[in-house]
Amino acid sequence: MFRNQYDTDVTTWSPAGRLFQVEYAMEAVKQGSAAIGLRSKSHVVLACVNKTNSELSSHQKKIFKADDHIGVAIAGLTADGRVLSRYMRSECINYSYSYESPLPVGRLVVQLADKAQVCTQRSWKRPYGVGLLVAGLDESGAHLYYNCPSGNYFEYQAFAIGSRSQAAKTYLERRFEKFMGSSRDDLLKDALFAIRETLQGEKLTSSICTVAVVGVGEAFHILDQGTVQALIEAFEIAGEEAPASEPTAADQPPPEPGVAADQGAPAEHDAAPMDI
């Protein structure tokens, strides 16, 4: 994308019917470190990649708790994500105080989308440069939503956003039909495998990823590094080896070399920019 006469204002339409400032905000999401989410009937798992600008600095927090039954993972501008997560937390508190019941996940997502849409229709504002994966559990079951800077929102069985997310999407698309019947541990396993796909050969350790879970009888919480590392070792998730579970997911298990070759292709095809 290049600067043109129609991208100086978020309210200016191009002759092709495009709002370039909104598209630029959506591009900012692709520059952030990867975040993934997947759900079953009873649980939702969020995971993200922790990236630092320098070896001397700590990583930015990418997963936030909005309430005991709702959490969010972000990709893009961390500052914008922090502001929106604070808004979500405030809405959950206000609803709980007024109605003495947890805020339904779908209602919160709509409010968040409306807040983002206002920024696409005011000349003195700019769109939020962050994408949010909202995980929650309410009376209707487990939910996973994606909120876009354009004000759109979608519900997913599994989704990935951020830099190099296409490799994770490819992995999730191959296995999403099994997610609804998956156990908590199976979801965590698939989440870690999907995160590993975004690393493109880099070894997966607990220090470069964050995992959170919410489910029936389990409030939203972020797993500590020791627990994540134990899961990585238990599932035997290495940096260069193919997931042991993937040959079983294929329609024809015997030709293992062919399956391995297919698994390597998406990583090379997905050449997204480095994280910022």
Contents of the next structure:
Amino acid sequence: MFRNQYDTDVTTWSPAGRLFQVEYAMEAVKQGSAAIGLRSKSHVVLACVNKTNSELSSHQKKIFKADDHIGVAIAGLTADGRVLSRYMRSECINYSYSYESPLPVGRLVVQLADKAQVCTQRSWKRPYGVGLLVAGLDESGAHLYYNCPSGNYFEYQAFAIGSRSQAAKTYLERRFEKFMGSSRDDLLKDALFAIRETLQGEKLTSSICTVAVVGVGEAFHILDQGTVQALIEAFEIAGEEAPASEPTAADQPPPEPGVAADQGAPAEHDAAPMDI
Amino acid sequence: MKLLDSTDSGNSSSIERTQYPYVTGTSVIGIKYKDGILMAADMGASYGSTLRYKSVERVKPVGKHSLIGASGEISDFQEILRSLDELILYDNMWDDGNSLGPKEVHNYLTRMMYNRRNKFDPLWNSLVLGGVKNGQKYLGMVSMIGVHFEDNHVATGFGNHLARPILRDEWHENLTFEDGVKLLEKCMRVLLYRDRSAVNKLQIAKITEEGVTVSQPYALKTFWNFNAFQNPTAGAEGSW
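Alternate state requested, the form predicted in complex with its partner chain (shown: the form predicted on its own):
Expanding to the full complex; the earlier chain stays at the top.
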């Protein structure tokens, strides 16, 4: 039942210097259905896979708008994700009440990370079981961040979280170097291809994925199902043919622009979460 | 001293609030010019109608991109400067390359002024806020009750009546620094002649993309030998 005697409490260290409860929370992110994000100079695209619990139910919402310039895609415990996206919304609206300008994305991400960190240091709390891909646009351009339950955060060019996200990451790693100069539609195309990678052969339709965009002159919004279906058909992604890509250096690690320079290896393989 | 007793809050402790200002500064003028914003204010502060202090700085920089000028209660202005210092400090502590621009500071002050008036405890000032950030010039005003607006030229108090008509006639988008200063001096001279609380010691502050400079205090040349000045009550029938 228990992995060991040091995992019953968030605040208890193992002799090896690990916090098992926090690591379990990081595992919860991998259980959730996949979410991916990628950005160019001017746009960020988020996409996620909608899983239904039963044939009879609808799927849960996994992409949330925090403000006109910020949106978030989640993987893990959806309930925790909703709580955190409500927090993000209120931070955004409070900032624009005080300053009549949009909250810088990096600041929201730090506040979110600090909130998650507190849960790893209080005996009466539990870490959030959700990973968040935060997409946003501010004065310094387009940004994509990943926030995890441990309280760490990283900025990415492109990233994928959730179940079978490794396949999407491999796809993105092969192509990310071109993303900075990509057009909005190129990003959407790559987002849909990356999402398809996580499906493992299942047919990609607009009913099993959600796509959202934010960019210069374009407030964050979730694309409606018709638009997504049109994109899938236009790009002919639905089928099983290989993505039209020239493989570049396939073993390139994903970019870690500055933010997490001292955080060791990036999370490109399924390493133990606390190794991040 | 008239104090207001608050009895509506339910608890028995009565809150006392100052109902009028004590030490006040007079007009501030601000204009946009080619490269940024210019602001002028004299250095007098009156205790009631007595010219009590003569070296009060009423124009101050706020962070890297903004300039604030105040008329009205000097102690309230000092309180505002204290809280803006704190605001800028906390903003810098993020250390993330983002910083508050003049628009943000202006809105923050608007919220502060309106919030205090809602507590029936206003900060007794008219504030002028100017600045430049990312090549954008910004100039605005907030009153003690939270009324706020932006314009190409603004003035508080008496300046509203005596300086703004001049500015409406003579201000244009491409004023050079020299022409801007001349225009401000023209306004300040009119105010000096006609506003009894004005003193002949003023500072002019400049903010551009490069940063803030506040001039050393200096005096304007005046000429008091006009007939109307020699015999001010002539023709004013019924006046003493």
